[in-house]
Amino acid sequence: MTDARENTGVPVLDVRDLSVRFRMRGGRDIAAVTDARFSVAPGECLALVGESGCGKSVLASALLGLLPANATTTGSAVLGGDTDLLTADERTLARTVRGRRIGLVPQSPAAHLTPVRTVRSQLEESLRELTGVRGSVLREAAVVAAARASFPDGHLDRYPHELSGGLAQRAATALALIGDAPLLLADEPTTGLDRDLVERTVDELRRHTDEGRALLIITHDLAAAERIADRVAVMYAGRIVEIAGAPRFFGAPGPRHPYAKGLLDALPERDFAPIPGMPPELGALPDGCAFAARCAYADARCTGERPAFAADLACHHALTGRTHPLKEAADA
């Protein structure tokens, strides 16, 4: 697996202090994303993981300029060193960014496929627009594009409503890979796929990065993340709480944030121990650490003071290997 962290060039994507707020009826604000900071280098895959509702997909929508009108963004998200995605106008995003500089594998593929056109016609249109392929070779190019996402050519002349959820996901992935955009943003790209297709899909996405492009994959599938990622960013209650190299995160010494460790411990092949409790409402976050109410190691500082994100971690009491300093002290 490529160690893209050694790359010293300009990041494909550099996000600094990205926050998203939704203004709700009655004047209430919901902090969907708060002060997100990360970068993705050429040839690197960063996996953004966390429970449903933690803000992962909102962050993706912010990068693509696809947030609703009641959303406000602050911070920066610079693409290729020259385009701030948060301040770019819709014309720039539509004509030069989406599909060309950022390929999207959407979380809800059926909503992104044109319902009155076959999969083949949509692939051919994208090939014409993004690669310039025309004429007699276009039909075969569509078959090749479909094969990259394991979409069967016998289904190319079907309409989106005739596809299963898994086939729709593969069609959307095939469309996203056309043009080989410098950054691929994959939002839950393995939804509806069996394990064999999950592995084939993430392997194809991995090949996208191994050729020097970048991948930001948003997923709850930690097995897929382990298979594909160079680094892992863990999100909880709208905040990134840890970023770690994948070998360290999934192996030894393991995650440093108790929530990240809880995610791994909940896997069937590990401890199969669920994290107790529920995440807080994003519109009513506590003053201290948002995970404190669910954390076995929380103390008064955790409940009263929100930890800053420093050295790729937001935790007052970082785990050391598979244990925790507070637990070690209690056991002594």
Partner chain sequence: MLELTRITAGYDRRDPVVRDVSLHVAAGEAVGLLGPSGCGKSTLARVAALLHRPDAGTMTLDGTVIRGWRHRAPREQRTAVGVVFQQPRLSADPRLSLRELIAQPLRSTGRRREVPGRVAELAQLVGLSEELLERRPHAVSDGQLQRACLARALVLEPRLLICDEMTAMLDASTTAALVAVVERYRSESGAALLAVGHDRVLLERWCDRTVRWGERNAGPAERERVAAG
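Requested next: the structure of the form predicted together with the partner chain (the form predicted alone having been shown above).
Below: the lone chain, stripped of partners and molecules.
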């Protein structure tokens, strides 16, 4: 899979060893993201999953250049093979990246829309800014833009508070699509939505991906990730611990990292059994594997030495061999 993608050319987003540190009062450092490495290709959806507080939202903010002043980033995040999002200045990010090359699908669409203006006027403003459409064509273009996100024309003259949660989400998606950005970034787009609405939202995002965009979706909702993603990246305590194809992650043979397996097993449709303990503090990470304290497989090596991220996995005890010995034998 990785090979096939590299053959098609440049990934839309290529993140290499991205780290984000927060300098807190009193000189304390918080390692919010450490050595994140992944890429997203056109027409592909990568889901970044993990518990709240594991650093996934910080990662998204870093990609958009929206970190607060006390944050420091290292590494690179190259967009379209030419722009490093981490070194680009605010002017470049504002004028050529946000909206034009990265479309943001926000977490709470109702808060993302301007409350005092109708959906139509917000769509028209974005069209004017991003595509330069003017005059009589503008009205038509707004209707087309709304239709792309399945937002009904009849509701264009409504204000955000008059929309249901689902329609507000579509309005926000329509805005994100206007610049025809090759990369869509969706930060927890389904938090607090009902299951039906989650599925509709996710299916629509999938449709936009199938049109050839790359989609990076950040979520703690594993069911949503399963429905939409081609590949899954699991984040724990600021590090990506596993990247896997979605079918083999959610189906057979299942995740290789014990944390990822624990997260899946906690789902009510599976074992509904929690992972014991709680994640470590990002300000006081252990020297070894951050998951060792909660891991059934951990041994002296795990607590002493941090596993390297190699072959899309950071673990001393890849699970596949143990839990699916037959499958492994068959593959060999």
